[in-house]
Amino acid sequence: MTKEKVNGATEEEQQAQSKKALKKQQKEAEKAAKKAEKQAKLAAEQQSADEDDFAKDRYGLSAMVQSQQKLDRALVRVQDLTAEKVDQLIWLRSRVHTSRAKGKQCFLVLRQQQFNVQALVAVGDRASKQMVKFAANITKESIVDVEAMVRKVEQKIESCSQQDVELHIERIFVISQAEPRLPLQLEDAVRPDGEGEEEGRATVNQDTRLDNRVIDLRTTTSQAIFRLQSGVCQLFRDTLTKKGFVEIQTPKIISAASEGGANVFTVSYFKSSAYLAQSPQLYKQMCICADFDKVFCVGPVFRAEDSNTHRHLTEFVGLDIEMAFNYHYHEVIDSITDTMVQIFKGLRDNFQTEIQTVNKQFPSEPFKFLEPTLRLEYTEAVAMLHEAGVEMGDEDDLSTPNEKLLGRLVKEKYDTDFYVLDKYPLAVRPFYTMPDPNNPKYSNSYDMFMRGEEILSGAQRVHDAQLLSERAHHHQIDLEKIKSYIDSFRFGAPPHGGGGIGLERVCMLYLGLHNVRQTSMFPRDPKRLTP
């Protein structure tokens, strides 16, 4: 091919390319002109809408609250919106639970903790079309301030906790906007298992809940669970304070395993190692030796057990009791069982709203207990299990399935969900447990059960330094490591006993739930360290 031909071809290509580029530029210019025209039209429409929008000062996004001003405005609680408030103009702050636009009106459900109320924004002399559109587009879970008239409704609103009234909104301002995409839907998170499966509606699995715990804790069920849990702590404290107990605080970083076991977390402690306390056991007893007479504490307990069950956590809240007694350790049992009964009564009488809320999602039988509390001896329990066809030795420890079966047998025979099992075999109890004076194979120890699961383990403690050393030696515990504990009993120690209760377990079993993670706000187990 000649040089001229090659040059000619190149020129033609260049011309074709420049034509293409010109066309492309023209197209882009047309596109930009159309876009500008559209934007101008939209801006003009918006301007005329703004001019027509008589309600534009009655809604919108509020400036971020940075404590700019002190408003003399009383906010009403959703739970207080009853028929007594009808025809009152009120302000309220809540979350937008759901919204549904319908023609010239928008229905909202406004939620505050475990309570919710229906609200309505409708085109009229207080709200414009634009205001209704704005309300309909507020994202779920956003926090809003609302001024509204409380109105009585003809028909009860079954889907809301406040069934007799609805709110007619006159002003609505977004205080904090939620992102449009939520990691889980709250209505899915409160749906009972199995419900809505035919329609293909979702439920939320446990890991998704726990990974997004902040959202999950907003559900009516979670709100009810943790308000009831707060009630358990309050009732525990109040009851024991009335009984003359003193609340104490004990260290959680200790130099030796509390119970001489291997299930402890080791932490680095400057140039040596320390452990996280498995229980406040040793310190409660030291307080008894120091003449505090009756003590209790509420605090975290750590167990390095690789147990991935429905009832085990690596960190939980311990409700611990220790007290001196006069002549018989049953004085301690009576004191603890009475405390538990006072808690059960307090929950029954003051937390019905929470119990009913949880029951909607997780139905269960009401919790039953007797006064005075049923107390069975270990040998009686073994006999009941033998009768039911279970093969076990008289001195064997109870397995979890056998505990559950025993719970069912006790419920059938005595109609109670709460009972005490007394006189455990000495071989299955810790070294500091007092042996039974009449039968050395058994001990002055007891467990307490709710719905067939153990919630408390306790005993009369050995309060004699010599016997304590012998028992520790028998359990092959290094006496050097527990020297300060044994030394506490060398200078006169009253007979005493006590026990430790798991708060999360008590709440789970009282409410008839099936997993302790549901009653632990931010649970820790072998597979979970966050959030």
Second form
2 protein chains.
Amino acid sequence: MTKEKVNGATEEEQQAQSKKALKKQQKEAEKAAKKAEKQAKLAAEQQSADEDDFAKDRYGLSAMVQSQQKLDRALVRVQDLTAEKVDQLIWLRSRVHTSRAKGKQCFLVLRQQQFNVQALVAVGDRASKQMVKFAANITKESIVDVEAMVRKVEQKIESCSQQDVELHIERIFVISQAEPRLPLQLEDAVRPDGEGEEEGRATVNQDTRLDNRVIDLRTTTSQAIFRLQSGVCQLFRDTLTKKGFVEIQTPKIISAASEGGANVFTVSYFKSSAYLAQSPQLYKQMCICADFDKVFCVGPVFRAEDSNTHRHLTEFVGLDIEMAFNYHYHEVIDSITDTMVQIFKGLRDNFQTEIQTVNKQFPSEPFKFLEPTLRLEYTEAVAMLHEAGVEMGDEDDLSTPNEKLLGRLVKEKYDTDFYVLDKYPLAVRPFYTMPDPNNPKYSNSYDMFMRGEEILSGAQRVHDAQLLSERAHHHQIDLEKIKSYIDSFRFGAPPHGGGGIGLERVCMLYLGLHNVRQTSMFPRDPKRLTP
Amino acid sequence: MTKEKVNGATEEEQQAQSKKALKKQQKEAEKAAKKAEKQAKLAAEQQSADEDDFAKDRYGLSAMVQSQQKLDRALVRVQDLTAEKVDQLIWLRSRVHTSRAKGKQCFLVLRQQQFNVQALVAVGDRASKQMVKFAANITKESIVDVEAMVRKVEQKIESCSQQDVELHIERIFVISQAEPRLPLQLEDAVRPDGEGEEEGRATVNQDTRLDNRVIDLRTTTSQAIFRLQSGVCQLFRDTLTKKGFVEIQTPKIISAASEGGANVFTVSYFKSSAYLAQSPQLYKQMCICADFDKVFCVGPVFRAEDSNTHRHLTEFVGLDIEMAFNYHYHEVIDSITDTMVQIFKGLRDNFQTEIQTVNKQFPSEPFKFLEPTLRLEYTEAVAMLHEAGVEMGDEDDLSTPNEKLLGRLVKEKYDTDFYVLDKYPLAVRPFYTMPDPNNPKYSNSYDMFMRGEEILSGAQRVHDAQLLSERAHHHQIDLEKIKSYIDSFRFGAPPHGGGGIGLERVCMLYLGLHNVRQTSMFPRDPKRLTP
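Please show me the structure of the same protein in the form predicted in complex with a further copy of the same chain, now that we have looked at it in the form predicted alone.
Following is the full complex, with the preceding chain placed first.
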């Protein structure tokens, strides 16, 4: 049915669509014509200048790199342009970050990721008047190859990452030309929120950023965020691999809604329907029943929640852990908290540049954590909230504002941004949560918090098929639909527990950011599916 | 619409369903009753025996581990039960792999993953007649805690991984009881195909295995396959991280079919529709345009192909690479082939036990590769096939049988199981493939093969928005639907290329297996969505 809906537009709709397409095509053609015109103009200018230009072979638009030849030319990286390279003639490929013509000179800032260097084309032995003009006309964000002499500077260049040298350009060729009107300016996109307003300068709103994500991701802030995110994944996996965990790959298309049926996306699967996994929960548990002992996985999870908040996405990356334990699920908590602590330490020790880069635009306090990690019981937390004037029942779930308040109270009392809240009321947890043996109203389950927001939810799971059936029945879940899951526990299952961590939330909260879209490269929410 | 279809069953259907549900519930209840009866019987037996049983506290069914207490008890691992532990009293948790009563003794084989050890309960000082009987009655695959003395054996125990010692059990408690009828026997599941037939013993067919995957994954073969798979992912990432690549996370729910529209799964997305990404292709390219320079990602990709072959899955794990290059896309080929070679070496050097374990059940020749990797051009391959009597046009795509034949010819001539086929005809490649600058009928694209089957497809991509629009138009792709993709190239884009590797295929072909379902934990194909 869904397929029909997609392809089976009415005739009217089709006409409207083809009109629209036609219009777009015309627009495209106009654009292309304009571009061609501009290029022709540049070429013509160059040609007319060529005759009396001694430097005419030293600059220009390169043919599109189509792998015509294997050039034996070493390119240096901007970050390697230090005092050691002084008086060397080098080749470099980089973006034109800014350019400024000034008399017979043109100053450029050349950029590679988070690094940049000052460069200069000046009329003289190696550059003609026409060459300086050509350089001055190169659009921002274009990619150029330059041959240049590295020169020491008298005074440090404060505005560039490479402060001790500048480049004296002897050849410059455009490898890929950027269109002249950028949808957003990189310098606006890294300006701290307050600063823009005070000085009457622009900042860039989030939708503009996300609509033009390819440009937004080029900023020093974005480069730092996603390099740090790559680090979180690596630290997560390396720590667990050292602890003897095995990485698993779990299916995302599933035949039954894993966690009850609400908030699940439906997929048309050939002549039938299927769902997108809301977590790898059931599969990682099956791996425990299949003797993998300790497993982790990193992958997308899908939630069809119509929530437009700062911390909800419809698709995010789950860092999932599951492990058999011997006698007490606190063995699991200890493994997870130690993993988090290793991540925090790894970020602190190896990603200081990235942290400080993000802090320049989004200032925040350094992230604090304790060793061993603080563990509070739910009842203690409720008592702290009561004491702070909050009215709530002992077995009520925590509201988002109360979670945040609790985070502040914990920070005041214990000076930590990371803690575990243990022994949640049974009623607010999923059916597969192990009840507390000492108090049937509570459960062997826990959440973990960073800066007062939940980043992990976990528990000891029920590993007995009979108790699991009872609990599912109690939650009014159709046992037939989760048969293969329940059957997994019929042939000997070790006691086990685990949890799922939201990658984007960990990055957001570690860096003290305020919107999870900042730490998702191409975020998905009920209103955003592009780019 | 899809939602309605799922929930909107007719009244008749609902009645049929609730009858079915009722029947199932009755069946469940009967099962539970039987189990309770059996447990009561065991308990009763134990109780009646208790009065005159001096060992009555030394065995029994443990209460379900519900984290009642933190036991200060160290458990040893089976693989650590070596001669060094002789004459030590140890605690161990493991599965009962087999048990055999013999007079006043009961022999057990206790198993942990791929390791096992012989154990013995014998009537004497520490064990009563009743205790031996209890041990003999423990169902296969149950999980037990045993306290035992480690004893040296006179003769090596050939049938166990731990050959120098056996365990003399002094206490034994059942932690989790397996149902008595296993859906498949582990020893049948690891029997080589031929052997079963010859000796009139059972082997297990693939559907039975997959229907009962939790049991099938416990075999030494499965444990080895998926530990090796975990290794492939780790080697892939570690190699690329060392080369300066950044890990990215790309969305799986997308607004437009990325590769043309065929074979794509549709998702209902709130009040609209979306698709499941057939590859991270467009997103990893956007990351290159966003200055990440070299990126990789590991994640699910989805193909709605109705192919029921040995090598197609509807969901598999893609190991994806994309990188900017300087002047020639062979820089990309070199990076990818070196990564593959590092994976092959890492497997050969660190996963020899796993390789040999799989070989016991599925014998195959060791995987051969050359350094540097062999690279053939498409025209050379066609010539080799022509010479071998195959009739095909110069610009025809390779059929699967011809791919396999080519693999054999290459193996004969060059003695390698891994090679690159370069310069495919332009017509058989996706619209974003860069045409060959020297011959418009060919392209800067390549496939990589292991044992004659394709594991990677890749190319230099078109990085110029205008040429990309032309190519998309030529392929009759609606430009409007891929607007944000094409726009990514308007603001300066470096020349770049990459490729996507199928994880399950790499594991299958490296190990010389013959069905990709063997290397997918929970495979998905047009006919299988469970477990």
